[in-house]
Structures are given as C-alpha cells and as structure tokens.
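In the block that follows, a single chain appears as structure tokens, in the form predicted on its own.
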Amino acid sequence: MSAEKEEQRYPVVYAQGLSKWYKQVIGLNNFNLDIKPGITGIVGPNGSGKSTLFKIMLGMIRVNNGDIWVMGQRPWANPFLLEKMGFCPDYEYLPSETTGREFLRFVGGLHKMSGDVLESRIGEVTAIVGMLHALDRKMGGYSKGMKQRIKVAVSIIHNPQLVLLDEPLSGTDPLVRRDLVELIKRLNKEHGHDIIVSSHVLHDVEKMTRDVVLIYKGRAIASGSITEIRGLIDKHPHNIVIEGKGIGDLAKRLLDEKYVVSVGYNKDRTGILAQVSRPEEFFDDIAEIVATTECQVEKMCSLDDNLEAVFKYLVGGIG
C-alpha cells in the first residue's frame, strides 16, 4: 500500500451524535463511533443498525444529526473518498450469466481501469481470494464460498484504502468461514487494507479482531478490546439448558458451583435449566462435573447463543 496509508494518523472513522431515520424507524440513535486502523468488528442482532451505518459511511444516505468523518473527510456527496473505499454487500448482486473475469473487468472500468493494467489487477486480486481456478467460469455457478470470494476481490479491484464487508460469512458452511476469516486477516496483514466488518456473530469477529464495537437498536453499546467485551457480557447471567438420563444427580450437583445462580427442571424432568454467572468457567468445569454424577448427558445448548438477551442486558447494565 502507498505511503500515504502507512502515515495516517487520523482514525479510519469517527462519528459523533449521529442519528438517522426513516419517517417513524430509527437506524442510528446518537451514534458515536471512534475506529482506528486495522481489522474492526461492527457487531450486533439482525436491524441494530449495521447495514443503515455502512451506507453512511459510503455516502449512500444523508444523517439526520450528527457528524462523521471517514479518512478525515465527510463522505456525503464526495466521490474522491469513494475511490478511497471498497464495499462488499450482505446481498447477493452478482450477475449469473456473466464470468468472473468479465466482471472484475466491468468494475475495474468502473473505476478507470483498463488495458494491461486491468488485466494484472484482476489476477492479483483472484490470486488474493483464491478465485483464479474459476476466474473464467459463470458465477451462476459458482458456490457460495466461491460466490463470498469473487465479491471480496471485486471490492479490492481499485487497491482501497478501506475495505466495508457486511456479514461475509452469512450462509456459509464452516470450513468456508474459516477460510474467509483467515482471508480477511490477510487483506489487513499482508496487503494493507483497514477493514471494518459486520456481523451478528461475536464469535465469527473475534477470530479476525481485538477490535469490536458492539452495536443494538441503533446505538453503539460498548466498544474496545474483545477482552473487554467479554467481560461485560459475561457479567450476564445466561441460561443452560441440558437435557439427558439421570439428570437429577447433575442438578443436585451443579447447585455446589459458585457460579450456578439457580437451576430448575423442565416439566417431565427430563431436562434441566441452568442460570450461571461465570458461563467460561461453566463450560470448562462441566465435562469433569457430570464425570462425577451418574447423569448421560444427551443435548446441552445455551439460550444466550442469540445476541439478543446479551444485548438487552448491556443496554440496560450500561444505559
């Protein structure tokens, strides 16, 4: 990457009182937002806002209140800064008909690219993403992951500055993300991009990044280091529920944890929920906890696997 980016100083965006709506629908409520450069994960539920934020950031739609700032400069009605950013999209866009290579030279002349230098790009970026095999292939064809890696080499074609993916790893199997995420790692690594990425899933973020801004009804909740996340949210109670033979011994014994706040059973006693404070240290004690009952353990899961309760709580632990 060009020196210019090596010598940034300013965050990669920065937002204060934003605020955002349609007619009755809030997007963004007093939304503040401080991102530096690197990877940063933009997480939170399904309509918290992730997707209205982005398009703000790209300069699709005008705030309401508020400003911001991306590269230090405001993105509304600025096409200098578009050139500066690349934006890979939640939805699926990509013409079935046409290849992957007559694409990428479509968008590359999008953006002024042509001859010999389009051509060199188009390489580079499908040997990125792991996408040359294909290159010459109907995308109509293409799987999902495939699908995932074509966009991500179209939204580098320019060589930006800033790289915007909305859910990248949605509706993919697990070797699929787990490829992705080490893409996305890469991009920032070894090619220079800051990344800002979405997702509903902390768990999906925190393999990429340190960096997560939690974000829930518009507003960003809490932000700053994964380790600091976790430990708000794992002053939440969450609720287990495990389900087996013999499940009254694992009752009786769970009730000598220190962190089992309560525990109850469902209505044929078949089953069992659990509130816990400390859901870590529940998780790594349980294995060794139901060796020492006479209990066969047949479905454990957690409620809180949502972020929905996680986030209800936060909102109101932080206010």
Given for the second form:
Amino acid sequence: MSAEKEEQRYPVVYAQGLSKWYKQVIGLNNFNLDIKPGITGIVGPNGSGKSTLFKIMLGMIRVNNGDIWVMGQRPWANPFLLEKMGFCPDYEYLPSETTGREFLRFVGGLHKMSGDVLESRIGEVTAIVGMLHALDRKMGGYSKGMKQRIKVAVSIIHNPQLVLLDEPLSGTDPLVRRDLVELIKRLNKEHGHDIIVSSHVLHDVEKMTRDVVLIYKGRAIASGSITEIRGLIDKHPHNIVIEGKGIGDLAKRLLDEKYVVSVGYNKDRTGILAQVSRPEEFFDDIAEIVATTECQVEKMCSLDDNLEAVFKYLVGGIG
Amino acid sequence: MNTVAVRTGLPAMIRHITRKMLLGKRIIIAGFIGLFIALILGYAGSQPYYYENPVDIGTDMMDLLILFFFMPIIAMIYGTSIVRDDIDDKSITPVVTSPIGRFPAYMGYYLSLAITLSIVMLGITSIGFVAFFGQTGGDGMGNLYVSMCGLVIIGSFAYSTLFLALSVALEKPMYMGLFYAFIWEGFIGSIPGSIGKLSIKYYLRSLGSEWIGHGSISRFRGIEGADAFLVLLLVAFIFLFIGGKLFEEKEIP
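Switching from the form predicted on its own: structure of the form predicted in complex with the partner chain?
So here's everything in the complex, that chain up top.
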C-alpha cells in the first residue's frame, strides 16, 4: 500500500490505556490498539481478553480505565453506533426451536428492517454464507459449521460497516474452516465490510489477513504485519520432545548441531527435550541425523504448537 | 410498496420475546395451574349446595384463586426470569447489540412480559369461569367475566413492572420474587389497616369492588377506583423508570 493511501486509513478502533477488570480478575490491562480498515486479526490464547475487548467495542461492558473509540465514537451507551456494527459471538446463543429465517427476521427487525427489504436481505446474506438450503430448518438441528455460518449471516443482516467475529472458526472441522476463511475474506473484499476477527490459532488468522494484534493476559503485546510477528516468533527457541530406544546416542549427536541450543533427558530417561533455535532446519535434518545413530525414534512432537508458549516467550514473562 | 418503515426495532423484539415466553417451558407450569383451577372450580360448580347463590360463590372462588393467589405467583414465575434467563443463556445478545437502546429495550421486555402474562391470565380466568359457571349459570356472570378479565390485565401490567425490575436488579431474583408473591402479597397485603396499601393486590381489589357487584370483593373497603388506578399507574412508572435505568447501566458479560 502506498504511503498516501496509508495516510488515508483512519482507525476503525482506537484504544488507549484500556483496562477492564472483573473483581479480582483482569480482563484487559493498559491495552492500546489502533485498528485500520480491512481485516484485522486479534490473536491470543483462551482467556487472554479477546472477548472482553469485543464486548467493550460493542458497549456491552464498560471500561474501568482508558478510552476507546469505535469508528470515531465511544461505544458505551451508544445505540447509534450499533447500527454500523455487526457481531458474531464465540458462544452459542441461537434459539434451537427457531428457524434460521425466523431468527434473521427477528434480528433484521431489531435493526429497523421489515417487509420486502428484509426478506430480500435475508436471501442475500444467506446466499453469501451458503445457508439458503437450510434457512427454514430449526437451528437446533444445525451442525456446528451451519451455526457459525448463520451467526455470520446474523452479524451482517443490516449491512454494517464493521463486523466483529469472535472465534468464528472455533470447533469447526478443517473443511468448514477453509470455507469460513474464504467467506470472511469475501466479506471484506467483495462486500466491503471492515472485519475484526479473533482466534487463538495464529495460522487461521494468517490465512485471512496480514494485520494482526497479539493479545496476552489482557495486553496487546505486538501488532502490525504478520511478517514482523512471524519473525519474532521464529526467534523463539522451540522445544521438541523425542522418545524412543537408544535415545542417549541421539542426544549426543544432536549437540553437534549449531541450531540445537540444549538437550536434556526426561525423568525416566526414555526421552529427551531438545531446544532448537531454527526449527525448520531441525525438522529437515532430523531423519538424516537419526539414521547416523542406533536410535529408534518412537515419538516426536513440538511443545510449541500451542500459542501460549509463544506468547510467554514474546512477553518475556509477563504475569 | 410493501415495505413498511418502522422507526425502532421494538415491534420485532416484542413479537420475538412474547412468542418465546408463550412457547417456553413455563407455559407448562401455567397449564398445570389452569388445570388445577379448572378442577377446583369445576368440582365446586358441580356441588348442588352452591347453586343457591352461584355468582357470589363463583366470584369469591375466582377472586381467591386467581386474583389473590395465582396472579402474583404466575407474574413472579415469568417476571423474575425474563431478563435474567436471557442474560444467562446469552440470548440477550441480539437485543443489546442492536440500535434499540437499553431503556427502550427494557420497555420491550416489559411489554412482552405484560402481554404474555395477560394472555396466560386471561386463559386461566376463562378456564376457571367456564369450569364453574358452565355448570351453574347465574345472573350477571357476563359482567363478572369482563370485570375479572379487566382486573387480570391490569394486574399483569402492574405486577410485570415489579418483577421485571427485580429480574434486572438481582442476580437471583427468584428468592425475592417468592418472598414478595407469597409473603408480601399473600400475607402482608391481607393484614387489616394501612399496611395493606403497600400491596398491589389492595389496589386491584379497590378497582374490583367498583366493577364487580358480587361476592366479598364487592364489599372490599379500599380507595376510589380511579385513585386506585392512578396509584397503580404511578407505581408502574416508578418501577419502570428504576428498572430501565438499572438495565441501562447493566454490564452484559
């Protein structure tokens, strides 16, 4: 994007020093945010404050400290702002005895839509999310993927400028995930919605956008292009567990490699924990290294597949 | 042009919430209460002794069972759960993320509750009426039916304001609701003297004493019917204002 265009981008959400706590529990802690139009991913482990942030943006809860502006307005007690916002929560809230069409009519009605305009919009949004075929079925019989789709349809029924999608891929199978990722990208590209999407899986968000905010324990610990954040993550030494017979031989051999930072045995000495600085090289070489030893590897896994470990590294021990 | 412009989302909200309540699990409880009333009044109506003065007897039984006892209980069952349940099961999300606004949304909940209660109470009243007077007949029973229906509608709108406010104000509104329905309305409201004026029932019976010419309610010494109506209106406004303000300030976690 050119510098001129970059300047034209206004903040969709801007927050400064935002804090929210629930009795003794901190939801957000001195949180700063500057989200531009387009798709922005909010990535953080469960309980990091993603949903709290969304609820603040929607005016469902108020902040204890700091300021937040959504599309230039403060969200608390501001129903007019909600005309321009759509929300797809991470929790289940669809009434099981109601059909998709009835529920969309209800939500459309809440947004002052009625008659032919509403009926035609229901047709449009269900076509966008690929749910036309199940519109007149009771939602209790929907699969997880269908529920996620109808929730997305609900969030865009009134054609909002900003759509907040809280963990839209959570609990879905890989096929549905792929479809939802494509749907979210289309919502921005073809339908012009600005989207803030949260996830605890960086990889999922990576498929949708380059703009990411990493949130951990209520703090925005990094934000910007995914490339920069990837760079930070790649500096993180990865912990890899290897188990098998003759593991001592392999441990000695691994220490010869430059990217292996340390090697230690587990308690019963049936496995080792290798800390490596360049995991890609390690995984490329490991088969060859094992072949040079008497070791029979039975199990190998990375302990850093979960985002939590990466965040702990990035924040350098916050909390 | 088929499109109807609506200025707020309230009609959609009221339709949805009312339908949800009328088709929800609580209607089963209301159904059992209706059945119970049908059995009691049906049995009473079948007794030859009562045929001598059926309208007086029928009025007293409907007053006791419906207005006096089950009206506040059913209002409590529906009223204390409406907002609280929606918060707990998250079904409140579309309402609080819509541009209706919190105070108008509270009014939407109130109207939904009052309409639901009116429908349920009219059903129960009709069942009881048919069960008794269907067997006994009696002069003036048409007027009695209309008056009873009027009282349960006013009662529904009045009790709704109170129990809805409790539903927003308290985490566990059912306990306070039980106290109010059974202890306050049922006991305190029956104590002779001024303390009775602190119950909704007092004003409903004051109204009823002017509308109904049979049974003990016709001899109830309350205040003027118009004054009673004004008091109920004032109480409703106060509770609606308090409840609406609480809902405006309420965080929806």
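Residue numbers count along the first chain shown, from 1. Throughout, rigid core stands for the largest set of C-alpha atoms superposing within 1.5 Å between the two forms. Since the model is a prediction, treat every value here as computed from it, not as a measurement.
The Cα position of residue 36 differs by less than 2 Å between these two forms after fitting on the rigid core.
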